[in-house]
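What follows is one chain in structure tokens, specifically the form predicted on its own.
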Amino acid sequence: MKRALLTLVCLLGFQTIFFAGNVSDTIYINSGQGLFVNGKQMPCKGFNSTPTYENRNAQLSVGIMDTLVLTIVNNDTILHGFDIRGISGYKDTLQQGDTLEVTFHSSTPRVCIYYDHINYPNNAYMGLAGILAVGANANTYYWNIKDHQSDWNDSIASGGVVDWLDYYPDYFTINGLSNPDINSDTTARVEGNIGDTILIFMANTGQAEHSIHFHGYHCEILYSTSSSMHAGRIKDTFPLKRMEGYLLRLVPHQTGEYPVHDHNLLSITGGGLYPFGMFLTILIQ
């Protein structure tokens, strides 16, 4: 078994005292057939919570000051890697059947992206990239945004070469699902009441750029992977470059059901069909 150890300390002036605990979790690197809207299937990979492949990556969550002891098992037939974007000390590799253990700790709320850095961006594009959330509350939601160019997955899965300068995705998902199925995902479809403090951990783990737009509400940026200067901004639209993310705080001021979608209308399609892409709704009672 390989082992990597890193303690991440981010002090932003918090004076609250937190009592740390330990959390253990295991994820598996799997290959399988991803099922998309209109019945489209294509080879994909994922960091899953069981040894069985599913479109959705395991959602990792840890409390402020808690320590996450994470075990990664390579259940695939080829070499893979594990890293946490933007944080040094985690990058390591796993041969077929190998196991890696890492320890993660943070003292401030944030969104992190864990991913396979081997043969980047191919393995991450195939699905091996997920969200590690720090500081979730009782009203927390997760949006792991991905995109695929359907005729590429077979090529990459068989070891072929693709030209990323000629990338034109045609399937778009949140947590591995598209509209209307995404609205059945209780970890993604925001529901709440006026005055609730709702947290949304959002990351673009695809290879296209996206711009997520809220109707009806504005959100405050609590954390941005790209710049600390983004924190405190209150907006209704959040541009997301590749492998970047936000931690957002939403405090609803009105009731209703309002859409959230990518401003790039192509991303609201799936296989050329509208609106079977990156589109879901917020329901406030």
The other form holds:
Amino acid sequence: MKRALLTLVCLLGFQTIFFAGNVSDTIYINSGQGLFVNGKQMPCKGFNSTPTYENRNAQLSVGIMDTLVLTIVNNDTILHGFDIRGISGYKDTLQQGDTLEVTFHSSTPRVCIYYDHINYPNNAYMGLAGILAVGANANTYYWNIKDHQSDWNDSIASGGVVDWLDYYPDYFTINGLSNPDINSDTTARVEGNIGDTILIFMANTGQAEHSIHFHGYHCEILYSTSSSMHAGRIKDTFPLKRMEGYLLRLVPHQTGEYPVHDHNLLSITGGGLYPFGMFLTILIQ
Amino acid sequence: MMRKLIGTCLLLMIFLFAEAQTNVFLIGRTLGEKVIANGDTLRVYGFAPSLSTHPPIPAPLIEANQGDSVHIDFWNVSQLHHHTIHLHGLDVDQANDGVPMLSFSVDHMEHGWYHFEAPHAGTYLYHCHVGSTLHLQAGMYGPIIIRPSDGSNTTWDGGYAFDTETLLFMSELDTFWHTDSILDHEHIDGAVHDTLLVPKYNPDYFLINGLSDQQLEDSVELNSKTNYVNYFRLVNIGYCTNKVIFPSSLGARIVDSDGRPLPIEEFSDTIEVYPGERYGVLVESSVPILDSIEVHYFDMMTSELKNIQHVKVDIRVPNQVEEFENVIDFSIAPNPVDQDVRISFDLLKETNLSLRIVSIDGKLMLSEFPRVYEQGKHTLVLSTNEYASGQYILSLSDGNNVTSKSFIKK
Ligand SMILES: [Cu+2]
Ligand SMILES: [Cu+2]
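Could you please show the structure of the form predicted together with its partner chain, as a counterpart to the form predicted on its own just displayed?
Now the complete complex, all chains and molecules, led by this one.
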């Protein structure tokens, strides 16, 4: 019996070593013209997975056993920074054309926000903030929540100064998309079956506050960036301050198509028009 | 003999399987009026309990016990506009979810029926989900309270017993949004989405239970006694974030949110409530307190503090409040009643009263929001035309004391 136990322990130990590994990823700091709902365009920046600008920031993922080796390339013409919010030791800068390599490891499932800390909040606001997921499963979704006041993107891009006390955003996106386009983003639009364990890594990387409400289901908070008191709470509405996020677990108990939207209903608009904002649906078969 | 036996069995089966049913009737209106704190009258949308009354803001409280079957008959009398009822937080099925393109919407002069089995005890809300940014601000929202299975003053089945209960239902009003040019928005029949132009939001009245400033101070307060357990239900249905700050001497503790007990209670005098969220908070004091709860309203775009409202807290030792204990003595006539029943009472002072009628088998017939009644004699007339024959319990509560009397419907 003792021997069997020893073998088991050895096997477990071996498995840990065997499965723990390095994952490599490269992200590019790009500048470009962002395309928004109803054809709206505005200058933006992003951490993208290719050297071409797109609204969506790279969705980084690492297993709880693994180490992420991340290469960041500054493809823009100005100085940028890289940091992971709430974790010390990552803050660094990149000149035009520079490359930076960082390694990241977390032994617990969580959602992290990586972002550009230079000229904060302007660079992050222009789009340079994304989600790093720890502990994703096969049913994982990413909701990177942002807001933009379109004329501010123009003025910040041309070196202008904005007063954040006057902020009044008019575009609201998840992964860079608004209703109805957001429902065709398979990394955002939850599709599943009754009883599935669905993980949602959600972060507010905009400069407004949001309050994300689920129809049809309650979700359990597995991790919250803002307070350890939140873990284990089962809720239908999730308050999101700036640069905060949640890892949520949804186990659907019923079939149907149900909306998820910001309950700051001003955010269900795009260019002042309802309902072209932060609104998508969940489909459970 | 055999037939009699089958009959008895059938009756027994009906008895065994009958669940309590709560029926709610609401009328959607777009030509309502509301008097705001400065005395002006604003045009509002809303849910009214009858055609002869303006839709109150917030809309009538829907109340049921956990496990009850709740049926809502929603009649829309709104000229061009269609509406729905979304049962926020109740996790109803898609057909009853009240989202126009995924469920159904109710056109002018049409009825829509919503049904749900009341799930977990807790605090919920309902609102229209058509052009929701405009229709909510216009006034189409109200509270839902699901009580424990036995209807007791307990937070949930097996939860905390409480002595008083106070609902703080927060929202705002932007008076510009209540002008005809905004409220009479274009509406395309049958469109997948109603596309609406949403004006800039700059609220100028900050509401608790539909009231602000002097209106609020005159009618919403916690009147309680030392060592009483006081349960607050905090709800935010506005577009600002709220910070509800309790006097620290009350030892506020958050025990539930969004209709579920918290896994670990949180002791905090300050509770942040974001749009759509609900929190249950228990407070008590062993010493008298005369103080107030502050409710702060913050802009969600800038985090700027926009306004502070106050809710008075008056906690006294029992013998100091006993003088008020009998103020809600009342009489019911005629009894037994055929049609209209008259409820008469004489108040020694201005009093905030709520009225409830429950049938002897536990079915909630009427539940009114607390209203302020002036000092002096009052007679309320209620129709019992829709009541089945039987015994009913009528209760009047001033928040501290409940007086109940029964009457018979012929
Ligand atoms: Cu409506
Ligand atoms: Cu809602």
